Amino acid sequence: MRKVFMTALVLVLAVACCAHADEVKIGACIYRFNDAFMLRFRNAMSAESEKLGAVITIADGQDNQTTQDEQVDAFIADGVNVLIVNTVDRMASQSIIDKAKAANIPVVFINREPTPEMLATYDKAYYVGAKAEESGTETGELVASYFKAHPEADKNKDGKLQFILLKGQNGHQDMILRSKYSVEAVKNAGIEPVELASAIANWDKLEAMKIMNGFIMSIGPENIEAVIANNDEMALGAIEALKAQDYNTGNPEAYIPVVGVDANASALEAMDKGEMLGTVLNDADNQGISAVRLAAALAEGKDTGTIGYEITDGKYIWIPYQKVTRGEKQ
């Protein structure tokens, strides 16, 4: 196994039995390993690399852009053929593009989208992800559908939806777009949304639980008609806080609909138990597979039209979201 070239780097080698000297070497940077969605993404990338006979090395950025910048430098110095990058700070994408361009190696960004202006500065820079506005719209639609189908959900009978909004990370395009479009979807369904409170919980379950505990104490669970979270981990944190107050434990009179995004295993389990209303599948598997296929094709100078995923505007692979409600499995 190759030598670990920096303390913060975690190596994940995926080598096919037929590997040879000029095999594709992929350097992949993940913003942090302690993220349920990115774990699924990493697993998909590793499995697909093995199928292709490529070697992928995956680094944990530990939620620190300086650390990640050092990892990018190390990958380039180590002679990788292509980079896959999930930035800690999406605004650092330009610096990474400049480094890749100087080394004449392709770079595929994932999950955190550089601006179009950034991608336009290098003909070998791409993005693989999902359109965050779709997930926002779909979470809002899940809540609106429930509110219309369950008159008892309108606790104060004012015809308006009083909700809590749990947001991801400051500056992340998914946080911005999911928050905006989820509320717009409620409004477009003919329901007036009333935001009781919102907070940044950084995609984290424990942080969301603490924040939700504070909202419950200050607002009162009897006044909350829904919780919209930008991802499943934060939704699950909100549910833990509600359960501590004997909400969402099976009593239909003490239930607050909670929605998230990702369709991770814990969310599906919570839905089966009746603790969580629904989620939206953020297809980490297809995003991870397509990112590796694109990276390998670029590294080998092959036609990207053969990878099995459509590339739009010469720069983007978009994987669609999908609503998931109780009883559905992924």
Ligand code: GAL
Contents of the next structure:
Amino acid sequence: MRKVFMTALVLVLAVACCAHADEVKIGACIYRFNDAFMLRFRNAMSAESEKLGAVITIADGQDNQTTQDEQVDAFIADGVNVLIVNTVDRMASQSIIDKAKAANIPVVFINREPTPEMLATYDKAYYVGAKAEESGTETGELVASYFKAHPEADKNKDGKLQFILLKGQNGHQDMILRSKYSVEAVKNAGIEPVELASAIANWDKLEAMKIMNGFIMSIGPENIEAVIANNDEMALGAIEALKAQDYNTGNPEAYIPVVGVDANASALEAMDKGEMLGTVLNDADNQGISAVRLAAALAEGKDTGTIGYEITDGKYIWIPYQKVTRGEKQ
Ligand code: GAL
Ligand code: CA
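Which structure goes with the form predicted in complex with the named molecule, now that we have seen the form predicted alone?
What follows is the whole complex; the chain from before opens it.
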């Protein structure tokens, strides 16, 4: 741990010494580099920083809040002008806000939402993200409209939708709200949802594949009418498990609609091949660009009204989701 910390510190100092005095220095913390969606997010932030002439240093929290806390300390010690933080545990946001406030630097949280009460404790604390309930509703709608258009999808002919739910990380707003609103949307479409099984797979493809394997064995693929996953990686893991049973390989007799969220390239590919029903675009580009523009404006004390993104309730930038099926946006 200590060695990792020192390495991070040396890295931060190395970047800092090359920055000109008038350049904005952004310290960014990502909960884990090994995450397909956060990779898109990082790329967008780096590109926008370069455009603005800001210097961004991005640290990998390696899914460990203690590691991330040390990275925050190192950034502050190094004198960054602003922090962008994707917490490992969003409940740790308060202590990060306290540190930023003590150092009098703004902090922009991304992707993992602090509570409104936490954000209210510091006038320079913001959140950039997307409304989780929107993506939940949209995945549920994708499944519901498929189910209605394809009578054969109701395999046991009971008029209800027997589904499996693959959930992201415990406590994450996207896990809680996507799960809730996807099922709600099925109901609102007039279809009774019946949950066959659900499990946490931590946004991870391999974990989801193993879990889905177990579900296939215990439930039988012929009894599963849909798989709703909180993100694309887990949807793709489920599809791997299905393909191993000769499902979702092109035979219409052996197909289970699977939906995810993010619209990562690998999911769009799976959709093009007919393996995956649909996804929802989680707009990493606009989230990354707006986070960097907001951070830079705050660091320079500029008017945040000029960044090209609307700020709601003085605290939030909300980037909309968009349904995607077979490579087309709906
Ligand atoms: C979600 C995204 C997931 C994962 C997670 C990390 O918004 O859909 O794929 O990246 O954020 O917090
Ligand atoms: Ca049914």
